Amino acid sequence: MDTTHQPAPPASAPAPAPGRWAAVQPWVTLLARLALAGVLGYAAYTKLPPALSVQSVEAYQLFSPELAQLIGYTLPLFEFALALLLLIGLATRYVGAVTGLLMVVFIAGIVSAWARGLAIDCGCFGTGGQVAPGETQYGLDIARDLGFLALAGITMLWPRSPLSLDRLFGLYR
């Protein structure tokens, strides 16, 4: 008699209990969402008035003055919009992906400045511009942005979380 095939459990058998990750994941995502919303909202706020943001973008010496001005004026608005969407939990997966891409762009900019020997503050929180060569903190700036990238990855890969409009609209149940 072949004992390798066991009969399927009856249809009335209870479903297996969800794993620990299934129970914890929504709360991990909520914390990641709120942390990113706070960081992006604070970053946008510290770039006001926009002249501070323009100064930070110009310090990277990557763009024409006109493009640096456009980026400097729009970046705080973009960060604020992402923060608001993360805070309310709307389109969480997509906003997490866009936030992750933004962090990659920020990291690339910092690496570029470091590789070219520029002595600038990253401008991430409104204090950009030239600094003394010994005052740069590129390694810490990159590590911090990698942490934010990880939070964005969590919200992108596991968007389901409590206190979100996504749940209200039936997304990510």
Second form
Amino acid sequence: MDTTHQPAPPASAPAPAPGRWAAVQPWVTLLARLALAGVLGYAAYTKLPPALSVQSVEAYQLFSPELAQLIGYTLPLFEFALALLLLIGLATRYVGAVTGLLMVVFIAGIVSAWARGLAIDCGCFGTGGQVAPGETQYGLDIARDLGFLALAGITMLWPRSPLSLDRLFGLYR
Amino acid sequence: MGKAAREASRERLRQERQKAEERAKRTKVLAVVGAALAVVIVVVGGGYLVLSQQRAEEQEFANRYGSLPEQRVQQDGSVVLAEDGADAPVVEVYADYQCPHCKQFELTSGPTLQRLAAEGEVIVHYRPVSIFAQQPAPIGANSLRGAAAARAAADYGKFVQYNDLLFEHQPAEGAEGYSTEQLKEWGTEAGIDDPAFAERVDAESEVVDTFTGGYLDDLTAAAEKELGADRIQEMGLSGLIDWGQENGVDGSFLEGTYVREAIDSTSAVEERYPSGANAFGGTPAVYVNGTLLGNEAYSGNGIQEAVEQAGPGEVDTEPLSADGAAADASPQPDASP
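Now the other one: the form predicted in complex with the partner chain, given that the block above is the form predicted on its own.
So here's everything in the complex, that chain up top.
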């Protein structure tokens, strides 16, 4: 019995709100999980081939060429791995946390590019690199990543969801 | 006493059960997190290995031709790869792009020949042919499409690269392959960015379609009606096409095409090496200064030894001059390799 997430036992509590949330929450988490999996999977797919991804990383001018190369190669793979884990619902809480952390890192990267006056595409999906100074859309990128961060937060705080391997292993029932 | 003791022990049991449950849950969480970690490691690690290997191969492919000497297209559509003014044995390579043994030859000995040519130790004379031109579909069409596309690539000084790409992707015998889409893609891969190459590939593929889609059957039927089997054999496909032109089988669509050039090259080698120990009997045929090599051709060492033992030779064709190509409207390569 997961007592931490059901502070009010539905049987004894007449208040309807927690009960309704308890009923709806697994489906909300499922949606968040699948949406994030879709976003990450798509992001990983559009970053390939890795040469393009390396370009996107280099555009941030934060890393040495070797490090940019390594990140460019592994980041799409890491995103893909996270997407896979979210899809099958394995270690949902922790994968959600890591995904959220990744979004924070992305946002920090965009903020830093913005603050340094770089004119780049964030490279979040597909090809990044230089763009014309008027064509940056850092605000939009950050807002979007904040949305993803919220989804990651939901999966982290309420990992209970149907159609997950966690449930099969007896976690977050 | 009894009741209090019972209650205390029940409480203890409850606590122990709870503790056991917590422990079990912690184990489960650890197991699940461990499994997730394993997934990440496999996906990222495995993917990284695959990607970096791909990259290494691409790099190698890009560098492989860096030291290659100039490739000169000859008047008959063949290609000579040699250092400027090289005084070395001539190795003629006759190959059909649909022939599996030619692929084997190219894989085992091709790189050695390229290296020897770069060192000025050999003059490589690539002479693609189409011995399979009259084979039923899709073999004949694959063979002709491949040969014509390779000839088109030669116009851009990229024959050697393209030749390698064709053999690397050779369709299995009897399978449809060398599609126009692929042929164009490999052009890009070989470093040809002129859209005229793609146009040429399309045009030649249409010629192949016309050739295999009716023309060849008509020609064969007409010839069998009026000529004996021996005579047909003797004429070769080139002679047969010329004969058809005068006997009501219109082959004018072949005029000036690289498809026709490949067919003519095939008939020409049969005339060049008609009989004896050096008779041309199929592909691949590798000649060092006019002498046919045996199985030693199928290893880098074997071919190197054969070359080292031979004296300097002469190429028996003339280079195609820039204006000689004008009839085909194919520009000379504008970029050095």
